[in-house]
Partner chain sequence: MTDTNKDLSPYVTLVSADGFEFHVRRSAACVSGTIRRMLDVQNNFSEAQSGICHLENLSGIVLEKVVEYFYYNEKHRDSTGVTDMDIPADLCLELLMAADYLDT
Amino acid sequence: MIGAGRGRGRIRAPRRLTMNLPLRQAFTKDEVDFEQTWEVLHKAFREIHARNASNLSFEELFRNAYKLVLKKKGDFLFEKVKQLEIDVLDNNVRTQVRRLATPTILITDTNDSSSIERRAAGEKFMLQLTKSFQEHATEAGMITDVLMYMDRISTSEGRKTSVYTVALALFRERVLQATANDELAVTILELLEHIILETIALERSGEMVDRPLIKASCRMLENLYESLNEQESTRLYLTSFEPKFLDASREYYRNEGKMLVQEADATTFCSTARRRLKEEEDRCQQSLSTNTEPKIKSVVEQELVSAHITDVINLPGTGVKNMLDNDKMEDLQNMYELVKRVDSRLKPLRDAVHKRILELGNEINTSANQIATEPPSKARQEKKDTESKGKDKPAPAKQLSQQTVAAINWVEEVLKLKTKYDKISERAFRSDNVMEKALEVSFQDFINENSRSPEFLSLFLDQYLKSSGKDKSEAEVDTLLDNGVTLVQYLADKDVLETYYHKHMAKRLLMGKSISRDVERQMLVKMKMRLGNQFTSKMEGLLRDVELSENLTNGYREHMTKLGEGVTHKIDFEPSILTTTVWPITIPESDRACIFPKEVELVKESFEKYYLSKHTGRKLTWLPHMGDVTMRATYEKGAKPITYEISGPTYCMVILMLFNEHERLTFSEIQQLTNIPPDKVTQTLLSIAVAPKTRLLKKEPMSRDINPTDVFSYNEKFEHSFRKFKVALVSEQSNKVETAEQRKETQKKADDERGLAIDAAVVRIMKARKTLTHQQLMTETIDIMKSRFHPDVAMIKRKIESLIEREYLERGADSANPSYNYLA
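With the form predicted on its own in mind, please provide coordinates for the chain only.
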C-alpha cells in the first residue's frame, strides 16, 4: 500500500532545463540565499502536507533544492525538512489520532452496549491512524521526489539516511510511540495492538469484523522499523505486534483446549481444531501477514492439539474406539490429520488403533476356542436326515465338525476385521505407511496370540479346497482362498502352517476330496509368492505323485485288457503310489499285514507284478487303513431285490466280505481272519453293527460296546433311506481334525524340524564367515529363521552347543569375548 501510494505521488527530475547555460554553470554564477530558498520549499512542503499540491511547480522546487545541495547546503536542508516533519506529526497527525483515543477503548466491561461502543471506538481509532499513516507516507514520498538530488548525494557519501526513511521513522517516534492521551498511560502503538487483538478475539468468537482495516494496520506496522537501518527483523510488526498476538493466541487456545476436553466430544474437538487452523490460515492471508501463518499454526498445534490429543483419542464413548467401531471415516480422517501435524510417527493414534484391534482380535480368538471346545449341541446330535424323493440319490453331506466350524468362523471374522481396517486405512488414514505398519503389527499380535491360528487357517483353506466347496462359484472360491493366503503373512510360525497344510492337502488328494488339481496348483502358486519355494516343495510333490498314480493306473488297466483279465477280476482298482519322503503318513507296523479277500488279493498281486516290472529296486508297502472302497450289496426284498452302493473304509470291505462265506463270526474270529489291529476292528464294527443307520451286521448281544465274545452275522433285514450311502467310522471326524494329543505331536514334530533348520542355518553361516562372535551368529541365525518361524533363543544356543560337540564348530580363544570358529 505504501509503495503504491508513493508511486502515484512520485516527482521525477526534469529531463531538460529551459536555459542556454548548463545547469551547474547557471547555479554557480549567482549566490544562493538559503533562507529565501528554504522559505519557498517550506511553503510548498506545507501545501503538500495540506494535500493541496496541484498548483505547485515541481520543476521549480527541484531546481531550488538542487541549488542548495550544490552550494553545500544539503545538511541544513535535511535538518530543516526533518524539523518540518516533526512539526507536522506533532501538531497535526498526532493530535488527530489522540482525539479518537478515548478511555472507552480500554473498558473491559462485558455489557453488550459497552462492547458495541468499545468496538466502534476502536475501529474509528484504527481507521484514523491507518489513514494518517497512508497520507503521511504519500506526502513523504512526494517530498522525497523533490529532494531526490540531495538524497542521492547524501546517501552515496554515507552521511545521511533517505528523507523517506526518516519521515517514516519519525511517524513511529512522534506518533506511535507517543502516549495515547493524558488519561491513558499507554502509547498509541500499544493501544492499536490492543484494539487489533480485541478485534481478533471477537472474530474468533464468531463476530464479523473489518478485515481490510486490520490488514491496513498490520501493513503499516510491517512498513515501520525499530531503527533507520530497516533490517527485516526490526519491522514493528515482527518486534512488537506479532509476539503479543502469539502470546494472546497461546493463552486463548490453551483455555479453549481445556474447555473442549471437559465439555465436548472427540468429534467436536477434531472439527473445532481443524476449523481453528483454517481460520488462522485465512486470518493471516486476509488480515495479518503470511509470514505469521506457520507461527500461529504452530501455536494452535501445540496448545490445542498436542496438549490434549491423547486425552481426546481416549475419550470414553466418543474417542477413537467409538470412531473405529462405527466406521466414522470423516472423524477418523480429522483425527489422523490432527495427530499427523504434531507427531509424524502418529504414536497416540497408533496406540489406540493397536489396542482396539487387539481387543477385537482376542474376542475372535476366545469365541473360536469356545466353539472348538464346547460339547456338540443336542440338536446336532439328534438331527435327522432329510428325506429325498428319489431313493437312488446320495445321502446329504455330513455336518462339519466343531473344529472346522471354529476354524471357518475364526478366519472369516479375522478377514472381516481386516477388510474393515483396510478400508479405514485407505479412506481415513490416506494409506499412510506408518498406520499400515501399525495395522500389520496389530494383526500379527492377536493372530499369533492364538496358538491354533496355523491349524485354523489350514482348516479354512482345506474346507474350500475340498469338493464340498463346489457349491460356490469359481470366483467366490478364488476370493476366499486369496483372503486366506493374505493372513499367512501375519503368522510368525509359518512352518507349523506348512505342517498342517501338508497333512490336509495329502488327505484331500488321497481321499479324492479335492475340488480340482488346477485349483490346488493355483493355491500353491499363491503360497509360493508369499512364502517361497521351500514352503511348497513337498506339496508340489504330492500333486506329482497323484498324477503319476493316475498314469500308472491307466497303464495297468491297458495292460490287464491286453491280457484279457480285466473282466475276470470285476474290480475297478485305483492304487495311489505315495513317495515315503513326500507324504506325511505314519505307517503303523500292525496295519501292514492285513489279510485281504482272495478277489482283492489277486488284483493286489497282479498290480505288484506290473509295477515292479516298470520300476526295479523299489518296494511297495500297502496301507489299507488309508484306502476306501465302493461296493454293492444286494438284499432280497420280496419279488424285487434291492441293491445298495456302499462307500466306506477298506477295513469295512474286508470285514463285510467275510460274511459271503461265514454265517456267524465272533470278534476274535474276525480279528484272526483279517489280521486287522483290534482297535481298528472295534472301530469298524461299531460303524457297521452298532450305528443305527448303517447296521449292515447284526450283533449279539446288542449293546453300545464291542466285546471279544460278541457274535456278528449278516443282517438280511437291513434297510436305508438312500440307495447310495457312506459308512463313516464312529470316531472319525469328517475333516480329520487333530485331537489335543495329536496337536502336541504336531508341535513336537515342528520343533524337531526347527532344530534341523537351525543346525543347517548355523553351519551355512559359519561356513561362509569362518569366524563370528556369539552375538553376530545369534543375530544372523534369527534373521534367516524369522521368515519361517519365530526362533527361540534358547533353542539356537542348544544347537550351537550340539554343533560344538559334533565338531562342526569350536569356541574362540578369547573367553571374555565369546566367538566361534568353523571346522572344515
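In this text, rigid core is short for the largest set of C-alphas that superpose within 1.5 Å between two forms. Everything numeric here is computed off the predicted structure, so don't read it as measured data. Numbering follows the first chain given and starts at 1. What changes on going to the form predicted in complex with the partner chain:
- Core-superposed comparison between the two forms: the Cα of R46 travels 2 Å or more.
- Once the rigid core is overlaid between the two forms, F789 does not reach a Cα shift of 2 Å, moving by less than that.
- After superposing the rigid core, the C-alpha of K614 moves by less than 2 Å between the two forms.
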Contents of the next structure:
Amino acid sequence: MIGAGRGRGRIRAPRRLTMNLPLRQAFTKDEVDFEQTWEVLHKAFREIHARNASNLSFEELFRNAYKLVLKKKGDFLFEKVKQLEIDVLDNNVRTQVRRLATPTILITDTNDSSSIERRAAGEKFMLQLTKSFQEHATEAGMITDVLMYMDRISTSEGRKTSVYTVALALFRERVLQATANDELAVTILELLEHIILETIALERSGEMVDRPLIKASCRMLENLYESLNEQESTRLYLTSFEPKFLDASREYYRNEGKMLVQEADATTFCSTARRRLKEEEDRCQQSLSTNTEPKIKSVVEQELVSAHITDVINLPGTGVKNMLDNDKMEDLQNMYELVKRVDSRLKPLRDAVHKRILELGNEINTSANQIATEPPSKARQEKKDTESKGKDKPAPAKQLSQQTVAAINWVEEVLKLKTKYDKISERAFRSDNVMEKALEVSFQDFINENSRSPEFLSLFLDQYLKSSGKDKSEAEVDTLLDNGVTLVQYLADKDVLETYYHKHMAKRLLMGKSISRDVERQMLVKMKMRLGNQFTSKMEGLLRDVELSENLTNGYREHMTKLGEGVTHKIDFEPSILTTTVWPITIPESDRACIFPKEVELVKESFEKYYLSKHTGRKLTWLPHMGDVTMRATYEKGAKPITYEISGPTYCMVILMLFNEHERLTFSEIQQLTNIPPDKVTQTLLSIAVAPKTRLLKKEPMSRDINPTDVFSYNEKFEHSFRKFKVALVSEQSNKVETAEQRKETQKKADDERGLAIDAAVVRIMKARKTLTHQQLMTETIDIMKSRFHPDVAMIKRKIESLIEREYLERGADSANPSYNYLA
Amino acid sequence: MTDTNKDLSPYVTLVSADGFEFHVRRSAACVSGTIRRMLDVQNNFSEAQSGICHLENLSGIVLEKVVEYFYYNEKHRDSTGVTDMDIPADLCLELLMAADYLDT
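Right, the form predicted on its own is done; let's see the coordinates for the form predicted in complex with the partner chain.
Following is the full complex, with the preceding chain placed first.
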C-alpha cells in the first residue's frame, strides 16, 4: 500500500512515510496509507463543517488520526487540517458573511429612513458573523477532539499550538481580517466594530438594542487572539475593539458634558451623570465585557464628571449652594457620589460646602452683632419674632437685654445650621469622614470669626442653666446644653469661654439662680469629657465652695440655736463663704468698708467669731455688694397697717435702715454714714427713690438724677400692688453681658492667662528637650496650647524673649539657624 | 463531567474488537479522555447518540482490565496512598498502549 500514489499531486508524504517506517514500532501491524486515511478524515471533517456529525463514529476517526500520528504523520496531518480549515473558512464562512456586508452599513449620515435600514443590515451582519463564529468554534472543537492524540503528542514534543487555537486564529485571519466587501476597503472586523459602536451610540440615546447580540460579538472578540500563543493582552477585544470603544465613548461624553453644562442645571447634570455611569456598568455586564467596566467608568468620570464638576457645583441658582439651602438630599447625594468618584478627597464639594457655611455663619454673626448693638426696642422686636417661632421663652424674655437676645439668637442659629448640616452629612454624604471634617472646619472657621462667640456661648449656657428657663422640659434643656457643649468644641479660644463661663457660673451660684447643683455638675462632666480636666477644675472649685459654705451656714445656725441668742432669730443670715482664688470676683477696696446697721453688725460679728473658731488663721472679707436682703416694712395705712416684704441688694437695706433713725438725710450724709462708695450709693438711691414703682424714699428736688446735694426722706405714702416685691438695681444689668470696657478687661485677663500658660509650656518643653530650634519650639508650643486656644505667634515670641531675659533660656550659638538652650 | 444532560443514560456500552460488550457507568468510562470526547453530547458523534463505543483497537481481555481500572480510578479518585492495581505481566504492554490510546 505504500506510496500507492493515488494520482494526487502532493505525494511526498507517503515517501517520507516509507523512510520512517522501519524505525517505527507500529501499534498495529497494518501499514497505514496516509492518503487513504486522510481521505477518511477529510470527508469526516467536511461533514463536521456541514454540521452533520451524527453519522460519524468518533472512534473510527480517532483511530485513524491515532494511527497517522503513530506513523509520525502528525505534522502532515496538522498541515492538512489547516489547509482544510482555510478552505472552509474562505469558501463557506467568508462568503456567507460577506454577502451581508452591504455598503449601507457603513453610511454614516444620520438620515432617518436609511438609519433604520442600516441598523437592520448591521444586526443581520452581526448575527451572521457571530453565528458563523460560534459554529466554527464548535466545529473546531470537534475536530480538535478527534485530533486529540495528535495535539497531545505534538505538545509533548514541544511543537506548536493546538488545532483549536490554530482554527480560531485562522478564523481571525481568513474571516475577520479579510476585506468585508469588494468595493469597501474595510475588514470585516472593522465593520463589526463599527456596527457595535453604532449600536451602543443608539442605546445611549435611548433606543432599545439587541444586547445579547452585542454580547455575542464581544465574546467572539474576546475569544480571538492576535497571536498564536494566546496571551491575555492580545485578545482581539482588548487590542482592537476596546480602544475604539473607549475613544468613541470619550468623544460622546465630552460632547454630552459640554452640552449638559450649557443647558442643564446641576440636578439634571448629576442625575444624568449617575445614570450614565450606571448605564455603562450595565452595558459592560450585559453587552460588553466586565473587564471594560473600570475603564469606561474612568472615561465617563474624566469626560463628564471631572471636567465639569467644579462648574456644576458652582452653577448659580442650581449648584450645590441651592441644594444645601433647600435640603435637596438626593441631589446632594448624587453630587457626593460623583465627586467621590473623581476625587476621594472631595475637594470641589468640600470647598463649596465650606463656602456656603461660612456665608451663612457670617450672616449669623453679623445679625447677632447687629442685635447686640441695636437700640432696645428693635431688639425686643426681634425677640418677638423669635418668640412667635417658639424659639425662646416668652415670659422672662422681658428681662433679657438685647445682648442676651443676641447671644441666644446667635447660638440658636448656629445650632440650627449645625443640625441642618449634620442631617445633610448623614443623609447625603453618608457620614463621609472627609465631609464631616470639612463641616467641622467650616463651623470652626465662622464661629471663631466672631470674636464674641465665647461670650455668646457662655451666655447661652447660662440662660438655660438658670432656673428661669422653666418652660422647657428637662430633656430639652439637656439637649440644648449638649449642643452648646458641642459648639464649645469648635471654639479656638476655649480659655476665653472658660473665663466667661466661670464668671457666669459664679454669679449663678451666688444668686441662687442655678436650676440645681446636679445640672451644674452634669454640665461640668459634659465639658470635662470633651475639653479635659484642666478646663473644668476652676468650675469644680466653685461647686465645692458652695457646698462647703452651706455646711458652714448650717453649722452656724445650729451653733446659734444652742446659744439661744435672741437677736439672731430676727435675722436669717445666710453667708456664702468663698475661696478668693477660685472665684472670679474682683474686690474693690472701697466696697469692704461698709458700715452695717447695728443689728446686722451683730450677726456679722457673731459669725466671724464662729468661723474663726472653726478655722483659725483665716481671714474673712465681707463683700456687701454681692449680697441680697429681704426685709419687712410696716406702713400705717388708715386703720390697718400693711406689711411689705421687700427684697433687694444689701446696700439697699443698709440705706433704708438709716431711715429708722433719721428723718431726712442728704446724699453726702448717707454716704458718710454707710461708707458705701458714692457710685453705689447713687445706684441704690436711683432704685429706691427715683424708680417709679419702688419709691421707698422721697427725694428733693424731684429730678431724675441724683446729686450730692439732694435730700432724701422716708416716704410714708409708699404703696405697691404686691405685698412682696423686689427692688431692682437700676442700670445694672440683671444678666451678665459685659460692657465694652468689661469685655476688654476679660480679654486682657485671658491674654494674661495665655501668657502664663505659654510661659509654662515653653519652659516645660525646654526642660525636657534642653535644646530646640526656634521652629521646633514654636510647633511644639502651639501643639500643646491648641486644646485651649490658638496662640498668637507674636505672643509666643514675646514670651520666649522674656524667658531669655529672665534667664530661663539662652539663644543658640548659630544665628543662621536660631535655636534655644534651656538653662537649669 | 460532560453528561450534564439528565436524559442521558447513566450507563454506556464499550465493545471490544472481538465483540465483548461491557456495560460501564458513564462517569467511570469518562475517566478516559478519549471516551469522554467520544461521548460528548455537544460534538454529537454517533457514539454519543447511541451510547455504544466500538473500540476496534482493544481486545476483550484488555478492555476488561481497562474497565476494571476505570472503576478503580473512579473509586479512589480523591484519596491518597492508594495501592497499585494488580496487573498481570503478560498484559502490561498491551495495557500501556491502550492507556496511550484512551488517554487515561
